[in-house]
Every structure is written in C-alpha cells, then in structure tokens.
Amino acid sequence: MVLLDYLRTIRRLTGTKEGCREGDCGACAVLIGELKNDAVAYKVVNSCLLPMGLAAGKHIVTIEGLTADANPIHRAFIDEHASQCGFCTPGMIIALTAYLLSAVKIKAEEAIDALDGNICRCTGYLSIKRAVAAVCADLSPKLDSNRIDDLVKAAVIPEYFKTMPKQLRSIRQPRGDQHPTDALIAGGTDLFVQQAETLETAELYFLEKMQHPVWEEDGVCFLDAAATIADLKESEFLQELFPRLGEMISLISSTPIRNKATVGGNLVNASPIGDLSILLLALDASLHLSGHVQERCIKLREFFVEYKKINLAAHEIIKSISFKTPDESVLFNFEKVSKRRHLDIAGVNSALLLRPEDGLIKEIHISAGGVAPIPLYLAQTSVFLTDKKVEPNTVMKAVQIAESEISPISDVRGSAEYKRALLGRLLQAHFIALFPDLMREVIV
C-alpha cells in the first residue's frame, strides 16, 4: 500500500488529495521528516508513490498536521486569492512549508521554485506567486537558525514538532538481516507508476541509503546508488566540482520526485533519455555491482545493452557509482530539449566533459539521449575530437560523425529527422557554452 491510500482510506485524512497518481500534480504532497544528527530534516514527497515501508521510522505530516489557526501561509493564500477550487492548495501549502523548514535563507524566488512539483488548473499561478512572496516577506525577518522554534512561534507548525526528535529516537530500531524477495525498492518513483498493481501484493525489500551518500577516495568520487537526486544537488563537494550542477539538476523532474528518486534506480530504469544516465556517461562513470557471491565493476557505457536491457545479473544490485574527480581544468556541460523546460522528459539530451591542454582537447567524453535505444556514449565522436583544436570546422565534422553513431526513431517527442538535427545543435551548444569566443562563427 502507498501512503496516499493509507492516509485517505484508513486514517481518513482527506486533505491529502488523489490526483494523477504519477507524481506529477503535487496534490498528494506530504512532509516526510527523518532524524539526522539529533534533528529532524523535512522534505516534501508525493504520497501517491511512497510505499508504506519507506514511511517507517519517519515523521509524516499532512495538511491536517500543520497549524490551522492564524497560519500566515493560509492567510496569504486567502488574501492573494491563490486558491479557487482548492484541490491543489493543500499540496502547495505543504511544499511551501517544506521550503520554510529547510531553506538556509528565505528567498521568494527559491520558494516559488520549491513549488515546482505542484500544478494548479485555476489560478494561472500569478496569485500563488504573490502569496508565496508575501509569506517570504513576512517570515524572513522572523526565521533564525532555530527554525522549528521560529516556525512554531510564527504559527506555521504546531508545538508538537519540537518533540519529534525524541519520538523518532524512541522508535528507531536496528535493521535485521533481510533478503530481497519479490521487489527491491529504493525510491520507487517509477516503479509505483509502472507496476502499482503488481507491487500492491508483492513482498518488498527496501534498500537503505548510506549516511554520507557522496564521498571521495584517492581522487575518485563515489555516489551511493541509493542517493537521491536531491542528495546530488545538495552535495557541497559536487557543487564545487560542477558549479552549474544545481541548474542542471533543476531540469530533472520536480522537487518531490528528486527527494525520493535514486541514482541507481534511474540507471536501472535504462530509459534512453534518462538525464542522470546521460550526465554520468559523460563523466565516464563506472558501476560497482554486488551479488550473492562476488562484486564486479563495469563501465556505465557497458551497462546498457539494448532497449531496457542491462548488464545486471540475477541477484545483482548497483552498490555505488564512481568517476574520476575532475580537476579545475575540466569543463562540463549538459543540454536538454523538451516540450517544457521543467517537469518534462527530454526529446534529446546530451552531456560533454572536456579537458583542454596546450590548446588541444586532451580528453573528451560525449553522451546523447533520445537518439538510440539506449543512453548512448558517443565513442567515435569522442575519439575524433581527442587531440584536436576547438575550431568551428572541427566541431561540425564531429557533428557529422555523431550522426553516423545514432539511430533515432520517430515518436511523440519528434521525428527521427528532427532528433538527428537537434543532436547536432546540442553538440554545437556544448562548445558555444564552453568556448564562446572560439565558436563565434556558429553563434546565430
């Protein structure tokens, strides 16, 4: 059973709404609080995709669990006419509360972005944005480092939030030895869309995340396979390596989905347009696989065999992903084209890592999605560009080679011809972004 059904049918907490059941609309949003370093860290998640097993040991908060009287978020939504039919409003308020609980510094623009997983079909969003801005203007001067106490005083959350660390410590128990049976679940954000009915009666095994999901050893960066996409975005270490990482990851799904979707799950899904697969292919990443008998390591480019078929034996799981920690000279770029900039699956996406030296490309890795049955590592194109100067003619020759490596098909996201042309544009976009002066001839 997923949390949404438990809340509505068993607990009768009907403020949490049932909408799309795919994690797109945000009407079912709830807060999930997890004990970390003697404090409870709260995030917003979609209850329609959260199996009950992942709620164990957590603090789950619905709209009914927030302060009802004199809540400044409620007041702002009323004053700005940000609620019309009201169906989406509980999810909006939950998402904004999650932002107020977790943000280091309150900023209206960031608060609006925090509602990226919530859809409204009535207001046109301007009144919602005004309400969010009003809340931020009102509360920003009142919120200090003791965020829980401050939000209790501001009548956003009830007094009982102060007792949650003690309550969660009292119910935490050591995890016993368990063995996977029917299904392995990490985030479940895709499985509970595609296989909801099957999983309803399956015996589930929940994979746990490491306490530190991103780490470095001997010049190699490791990612726990159970790390969420949000973990990557929030990692200070990764932000130092890739200054535009936050911007890149903001193009992947929405905040509630990023809070649960995992790196390993994204890779195992094997979508030909999986954004994380494309990013990691360009980092020339390796996978560390663990089975009953032995462990092995393979390149990510060897993991995808054919459409939705992967190089993963029975009883094997991805334990971690690694790539060489890039030095300051390494350049990295990600491009994605979709019908909507946010909250949409790519039509075509591509990533590029490049290490220049003495005016030449000494190392380069290029990936492309949406142009083959698998997330594609452009091996021939990468080989061609190695030891070349970055020049418009060289880039255009590389585009021609890339076109020979791909095999796009026509589907709802575009014709094969369109995708072929689009990849060429994205390859040029990489070099324009990284070498604007050298590529001035092709900038239109």
Ligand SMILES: Cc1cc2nc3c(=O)[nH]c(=O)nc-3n(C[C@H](O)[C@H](O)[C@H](O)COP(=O)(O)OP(=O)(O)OC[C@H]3O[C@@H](n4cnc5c(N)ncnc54)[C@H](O)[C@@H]3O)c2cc1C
The other form holds:
Amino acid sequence: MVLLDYLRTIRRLTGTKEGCREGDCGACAVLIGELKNDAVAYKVVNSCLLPMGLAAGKHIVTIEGLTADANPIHRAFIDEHASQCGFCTPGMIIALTAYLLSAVKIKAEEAIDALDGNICRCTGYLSIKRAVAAVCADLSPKLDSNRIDDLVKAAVIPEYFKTMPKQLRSIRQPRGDQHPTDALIAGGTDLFVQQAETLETAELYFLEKMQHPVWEEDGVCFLDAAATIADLKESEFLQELFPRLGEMISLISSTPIRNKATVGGNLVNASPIGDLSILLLALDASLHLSGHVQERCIKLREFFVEYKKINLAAHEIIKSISFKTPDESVLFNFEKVSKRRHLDIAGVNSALLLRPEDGLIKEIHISAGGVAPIPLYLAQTSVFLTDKKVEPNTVMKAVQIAESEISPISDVRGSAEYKRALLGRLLQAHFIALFPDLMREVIV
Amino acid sequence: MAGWKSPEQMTYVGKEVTRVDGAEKVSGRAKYTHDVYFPRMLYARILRSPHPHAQVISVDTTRAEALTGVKAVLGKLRDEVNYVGDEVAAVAAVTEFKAAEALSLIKVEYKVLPFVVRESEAMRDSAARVFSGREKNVGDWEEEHEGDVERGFAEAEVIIERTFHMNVQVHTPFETHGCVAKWEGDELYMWDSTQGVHGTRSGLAQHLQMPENKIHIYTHHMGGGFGSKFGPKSYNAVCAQLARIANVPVKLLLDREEELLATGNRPSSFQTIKIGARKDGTLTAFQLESYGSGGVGGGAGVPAPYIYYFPNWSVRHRDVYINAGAAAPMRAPGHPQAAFAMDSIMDELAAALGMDPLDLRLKNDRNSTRQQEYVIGAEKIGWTNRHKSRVGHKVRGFGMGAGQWGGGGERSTKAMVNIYADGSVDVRIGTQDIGVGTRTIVAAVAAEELELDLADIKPKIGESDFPWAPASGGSVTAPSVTPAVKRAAEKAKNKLKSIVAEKMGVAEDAVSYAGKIFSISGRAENISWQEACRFLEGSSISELETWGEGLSSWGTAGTQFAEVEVDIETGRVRLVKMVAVQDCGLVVNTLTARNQVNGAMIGEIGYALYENRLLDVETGIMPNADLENYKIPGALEMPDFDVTFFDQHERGVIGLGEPPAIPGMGAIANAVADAIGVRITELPITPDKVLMAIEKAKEGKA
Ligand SMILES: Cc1cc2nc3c(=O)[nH]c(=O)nc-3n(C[C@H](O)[C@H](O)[C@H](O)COP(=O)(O)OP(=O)(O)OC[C@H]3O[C@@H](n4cnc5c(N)ncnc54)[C@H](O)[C@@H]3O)c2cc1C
Ligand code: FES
Ligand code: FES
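Switching from the form predicted alone: structure of the form predicted together with this ligand?
Complete assembly follows, chain above in first position.
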C-alpha cells in the first residue's frame, strides 16, 4: 500500500489529494521527517509513490498536521487568492513548508523553484507566486538558527514538532534487507509508476542506505547506489567537483521526486533518456554489483544491453557507482532539452567530459540519451575526438560521426528527424559552453 | 428594483474580496467529491475498451462476481465500443484495488472492427466507419456567406491562402470526474464533481426513469471542470446502479488516464483560409473551408470570419468523426480555433502588405472597445519599440491576437434569501463553485445589498434542492447569479422594512434602512438590524426572486499580446511576457477576476506550446494519456502577466470565464513567427516543429 491510500482511505485524512498517482502533479505531497544526527530533517515527497515501508520510522506530516490557526502561509494563500479550485493547494503549502524547514536562507525565488513538483490548472500561478513571496518576506527575518522553534513561533508548524527527535529515537528504526528475493524498492519512484497494482499485494524489500551517500578513496569517487538525487545535490564534495551541479540536477524531475529517486534506480530503470545514466556514462563510471555468491565490477557502458535490458543477474544489486575523481583540468558539461523546463523527461540529453592537455583533447567521453534504445555512450565519436584540437571543423566532423552512431525513433517526445538534429546541436553546445572563444565562429 | 451603485460606493462588489471558503481550502478541510466517505462505502471501477472500435459480443462477469469483496457488477454497458476507453462493464468492491482486480477477471468477447483516428483519412469514402451502420464519418456541410466573395477577391490586390491545424486539448481539471451515490429508500443522494447540479439531476432522472424530486445532487467543493463536467455522464448512472445493487454507498472516481481518454476535449480544427485585401490594408474577402473532429462527438465548428470586418465572405464547415473520446465544451468552444487561424493569417497579410500588424487590425476591427484595448495593450507590451534583440542563440518576437464572447445571464435563475430572528442571513442558490469564487460573490452581493458584513451572510450553494441556477459554463454564472441574489436580497430587505413599519405603526415608506440601522422619518429612535430581526421571532423571512434585467449584459471584447524568446539551437519557446486587456462590464471581485484571466492565459500557453492529445494510427491508442506525457504548464514556465480590465461597470455584470482563453494562441504563434521569420501553422508549437522550420528555412535560402 502506498502512503496516499493509507492517508485518504484508512486514516481519512483527505486534505492530501490525488491528481495522477505517478509523481507528476504534487497534489499528494506530504512531509517526511527523518532523524539525522540529533534533529529531524524534513523533505517533501509524493505520497502516491511512497510505499508504507518507506514511511516506517519516519515522521509523516500532512496538511492537517500543520498549524491551522493564524498560519502565515494560509493567510498569504487566502489574501493573494492563490487557492482557486483549491485542489492543488494542500500540496503547494506542504512543498512550501518543506522549503521553509530545510532552506538555509529563505529566498522567494528559491521557494518558487521548490514548487517545481506541483501543478495548478486554475490560477496561472501568479497568485501562488505572490503568496510565496509574501510568506518569504514575512518569515525570513523571523527564521534564525533553530528552524523548528522559529517556525513553531511563527505558527507554521505546531508545538509537537519539537518533541519529534525524541519520539523518533524511541521507536525502532526499520532495517533494510540485505538479500532481496522479491520486489526490491529503492526510492520506489519508478516501480510505483510502472507496477502499482502488482505491488499492492507483493512482498517488498527495501534497499538500505550506506553510511555516506558520496565518498572518495584513492582518487576515485564513490556513490552509494541508494543515494537519492537530492543527496547528490547536497554533497559538498560533488559541488566542489562540479560547480554547475545544482543547475544540472534541477533539470532532473522535481524536488519531491529527487528526494526519493535513487542513483541505482535511475540506472536499473534503464530509460534511454535517464539523466543520471547519461551523466555517469560521460564520467565513464563503473558499477559495483553484489549477488548471492559473488561481487563484480563492470563499466557502466557495458551495463545497458538493449531496450530496458541490463547486465544484471537476478538477485544482483548495484552497491555503488564509482568514477575517477576529475582533476581541476577536466571540463564537464550537461545539456537537456525537454518541452517544459522542469519536471519533464528529456527529448534528448547529452553529457561530455573532456581533459585538455597541451591544446589537445587528451581524454573525452560523450554520452547521449533519447537517440537509441539505451542510454548511449558515443564510443566512436569519443575516439575520433581524442588527441584532436578543439576547432569548429573538428566538432562538425564529430557531429557527423555521432549521427552515424545513433538510431533515434519518433515518439511522443519528438520526431526522429528532430532528435537527430537536436543531438547535433547539443554536441556543438557542449563545445560552445566549454570553449566559447574557440567556437565563436559557430555561434554567429 | 435598483441597479448597481457605482463601484466607489460599494463595499464588497467591485472590490478585492478574499474567498469566503479560503480557510477551508488552505487547511485541507474542504471536502471535495473525492473526499466524501460513508461507512461501508464501496469503490467502483469501469472496465474500458482496449479497442478503438469493436462489437461487444459478450461480457462474462462470473469470475469477477465470485471474487470475495466484490459486491456489485454491471455487465455489458453497450453493444459497440467506438474508442479506446469506451465503457464496457463496471464493478463495485470493498477497495479500489479489489475492484481493479475484479475488472481483470471479466471476460469480454470483442469482434474487433476497422477504425480510423486521423481526420483526413476518416473523410474518405473508403475509410473505415467510426460507427457501424452509419453511411459516412462526416456531418453535413454547414455553409454561410455574405456579399460576393468572387468580387471581393477580384477587388483584392493581395491574396493570401494558408491552412492551419489545431491540436486537441484536454480539459484536465485537477480533480478528476467522480461521484458518490447513496440510496435511502427510493431516493438517490449523489455527491458529484459537476459543473451543474440541476442539469445532472434532470439528466439522471431521465436516464434512471425516476422523478426529479427524488434525486439530490451535491457539489460543495470542486476541483475544476473547464467545461468537461456538464453532467450527467455515464459514470453517474453506473455509480447509481451499482449502489442500488449493492445497497450501500458507492464511490466511483475516474483516474487520470480515464480522464484524459474519456471525459471530453477540445475538438481539432483544420482551416484553409483565403483572404484578400487592398494595398492600403482594407479587407475585401474571406473564404474558409474547415473541418475538425470531436472524436465520436461533434462540435468542431468555428465562428468565422472572426473579429475583423469583411464585406464579402463565405464559410463552409463539416464535422468529421473519428474513433476517439467525445469532445465536450471547453472554455469558449470554437473561438480559440477561429482566433488562432484568423490572427495568424492577419499577420501573414500584414507582412505581405508591409504593414504593422497592429495598424492592420486597427483598420479592420469595427469594435470600439477593442480599438481602445489594442492601444492599451500595445503600450503595455512596448509594441512600437519592439525590436528583435538577439542574445547568442536566443531571439525575441512579439505578436497579438483578439477575441470576443457573449456571456449573458440566464433569466430563469432564482435565489432565495432567508433572514432569521437572530439577525443571521443565508442565501440559497443552486449554483456551484467550480473554483472561480461563486460562493464568495453570492455572499458579497447579498452583503452589499443588505449592508451587512460579509461574515454575517452564509452562502449556501452546490445543492440541487436549492433554487434553480444554470450550469457553470459559457461565462453565464456571474451574470446569472448576481442579479438573482441582489434582487432576492432586496426583496427580503423590503420585507423586513415592512415588518418594522408594521411594528412601529408607521407607513412602509416612512422606514428607511442604511448601515444596519432602520430609521423612521420624523422619529428620533433607531432600530438596529438585530432588533428588527427579533420582530421575526417564531418565523423568518424567506424571499425567492429571479434574475432581472439591467444588472448584467452580454458581449465582451479582448486582446492579448505576447513576447516570446526562441532558442534557435533547441527550438524551445519561452514566454517572456503576456499582456491582456479585457472588458467584462462590472468586475464583481477584482481579485478573483484577475486570477480568472491569469488562469485562462496559462491554459492558452499549454494549448499553444505543450498540450496535444495524440492518437496512434496503428492502434488507436492515446500514447500520452498521463501527465508525464500530456504536459500542462508548470509554475516555472509562467511569463510575466499584465492584466488590464477595460472598465465598463455601467454595463453591469458580464461573464469572464471564456473571453481571456481566446486571443493568446494567435498572439503566441505570431510572436514565434516574428522571432524566427517562419510561420508555424500547426499547434502546439513544440521544439521539434520550431527547429525543423528553422532548418527548412535555412535550406530554402541556401
Ligand atoms: C514524476 C517523475 C519524473 C521523473 N523525471 C525524471 C527525469 O527528469 N530524469 C530522469 O532521469 N528520471 C526521471 N524519473 C525517473 C526516476 O528518476 C527514476 O524513476 C528513479 O531514479 C528511480 O529510482 P528509485 O530509487 O525511485 O527506483 P525504484 O522505483 O525504487 O526502483 C526501480 C528499479 O530499480 C531496481 N533497483 C533500484 N535500486 C537498485 C539497486 N541498487 N540495485 C539493483 N536494482 C535496483 C528496483 O528493483 C526497480 O526494479 C522521473 C520519475 C518520475 C516519477
Ligand atoms: S498524485 Fe500526482 S504526484 Fe502524487
Ligand atoms: S487552484 Fe485549481 S488546480 Fe490549483
């Protein structure tokens, strides 16, 4: 059973709404609070994709659990008429509360970005944005170091939040399963979209997180396969490696999905346009797999076999993902084009890693999604560019080679012709982004 | 009876009034149909056809009935299914998952029939028939003309001909269709997410062959409809029947996929337009041949020639049927299609004439309101200084469009105002608040008329047992409801006045009322509202009154301007700014009205850039029947909106639901054409169309 059904039909807490049951609308948003050190860290998640097992040991907060009297968020939503039919409103308010609970510094613009998982069909969002801005202006001077206390004082959350660390510590925290035999759930964001009905009665196993989502050993960077996309975004180590990390990650799904969706799940999902698959292919990553009997390590490019078919045995799980920590000289770029800017699967995406040395391309790895049945590592293109100089002509030739490596099909995200053209543009865009001076000719 | 005071003299009408049910909505306490619960309630699901066209030979429900937890089954709802998603059978069980499991146990024998989902193909004589036994898939030609088109084109110095294609948009209200049915003896109580409690009642009465006075429909809170929820629909009857069989309440909610497949949509439109003009921009002739499809439904016609004055014109249209879910009215049916094509071709004409598109419109639009609105809108978007600026691979463009709508009041609308002995008041009217704030304007108008505080009035709406009001659609709600409420409140107030007069032993016209005080001419003492109401002890005032002339009117004009930025590397279009200038007579609530316009504009952005019901030619399946692939705009796609109401309060109340949903597509398409120098004639303007158009234009030049 997913949390949404539990809330609505068993607890009859109907403030949490159902709009799609697949993570695309945010009507079902709830807060999930998890013990971290001595405090409870709150995030927004989509309850329609959250199996009850993942709620165990957590503090779940619905719209009914926020302060009802004189809540400044309520006031602002009413005053600005941000609630029209009102069906999206509880989800919006929960997402905003999650932002207030977790943001270091409150900024209206960021707060609006935090609503990237919430859809509204009535208002045109303008009144919602005004309400969010009003809340931020009102609260930002009042929110100091002790966020929970301050938000209690500001009448956003009730008094009992203060007791949650103690309460959560007093209950037994569930443990994950080491050797799953049936349906293995990491974040559940993929499985519960694909097979909600079979999972209703299946026995579920939950993947356990390691101690750290990201760590380094001997110049190699490791990611816990159970790390969420949000964990990656928050990792200071990765932020330092990839200065544009936040921007890249904000292009992937939405805040509530990123809070649950894991790296391993994104790879196993094997979608030809999986964003993390594309990013990690360009990092030339390796996978560390563990099965009943043995452990093995394979290159990510060997992992994807054909459409939705992967090199993973039954009962085998991805433990971690690793790639050589890029040194300072390494350049990295990611491009994604979708219809909408946020919460939209890519039509085509591509990543590129490049190590220049003495004016030549010493090492290069390029990946492309949406142009083949699998997330594609552009092997020939990468080989072609190795030891070449970055020049418009060379790039144009590389585009031609790339076009011979791909086999896009027409689907709801665009025609094959378009995807072919777009990949060419994205390859150029990588070089334009990384070598604006050398590529000037192409720009104009 | 009295008309509206001027807005300055009013307290609640014409002002920013926050919604009276706001606290319920923001706290999650508001109970929508989705949230209705009764003990022992069952959950129903409908089995839908996987085939676009088939004969239903037999439906075997034995195994479904045998499943524990299944309490009611309806087999074989129809003999022929005509689209993927058409209803076949239904069950009610103890949980939704049980019901879904039961559906999988129903064995249906279909005789699969040939089908057609593409309009151009469906029109051919050789095409598969959408409905077995019908001779053709097209309706009759509807033709109209004025003047002499031949002569008009002969007089023209420039003639342009283009074909435009509009996509199918789906309403996508946030709350999907659904209802809860509960029988008490032979009376049916139904909570339904409907835009019309009265229409749903009378329709169901016919369908179930029972008297209207035994059916009670409730819609207290509703998560949007946009025209798709003019009940009853077949799910209402199915739910009522299942509840009767099971003898307990049954809840039937459609899921998002069903919503996208089977609850209505805006028909497609294919328009081939030829227009002629003199060199000075005077329009001389217009010719339209159009067809479009509302799936297995009709209604794909467009009003033409739209907006601009042509002395000579002829139009021809016919509906085409395809094997897809039926259309339903959607925000200004027909008008957006007409406006998009007309405004697109007007810009093409302007380009051919070397004329500013704004000047061409000023010259040929005979509506005096829009004449002024064009000037205001142009000023707001910065029309005269619009120069295409290019930052790297991003190009900007500007465009405009125009619209018109009716939106008058329904004369048979009635409201009842009750005044109780304790001084409290309620207003009962069988309208419903589909999100736009109807409950709030009912309270505001009564408070205004009775000169009481908003909090003193309890608006009671959303029940079919209340006095008749029209369905919420066609922008008739505000112009229907406000006059009836105002007049009923006035009547109740006069009644109270006469009671005061009687008690005080004076003539009725000696009593006057203002600011919660009754005063009697020639006497010093005053009587407060509370004191006056106490005269009612043992009784109450209940006054019913209908809609009346002079408080509302019909006909609106509007224009919108768009500024876009096109990324010529990726083909992606970003809205930078949209300006709307709209008249709607007396704006009853400026806060909700502004939202209404913003909401309409985001619908336009979706229609123009993202939304499109696709149908697979091979299988008849809709491949994007979910919100992952049927994309509606999100908060971060929103441009800067600038909304101006063109004040005409002296005209009284006019509806605002549809008008702002019309001019945007043309404005956006024109802005994109302005930016990239090529016109996209087919909506939605997706990145692939833009990029391919740019590539093609380059090839053409090279
Ligand atoms: C609304 C929405 C938007 C999305 N947007 C994007 C997007 O923009 N870009 C994008 O790339 N993706 C997107 N996705 C897909 C999403 O990122 C993936 O579904 C997610 O990463 C999967 O991770 P998970 O942990 O939730 O997987 P789960 O659903 O838990 O698992 C998916 C599959 O992987 C298996 N699995 C998980 N972890 C492991 C492991 N360590 N070892 C072996 N098997 C494992 C599971 O058994 C299951 O079969 C979106 C999904 C949704 C619902
Ligand atoms: S119901 Fe839409 S995201 Fe959960
Ligand atoms: S207010 Fe209706 S969906 Fe947002």
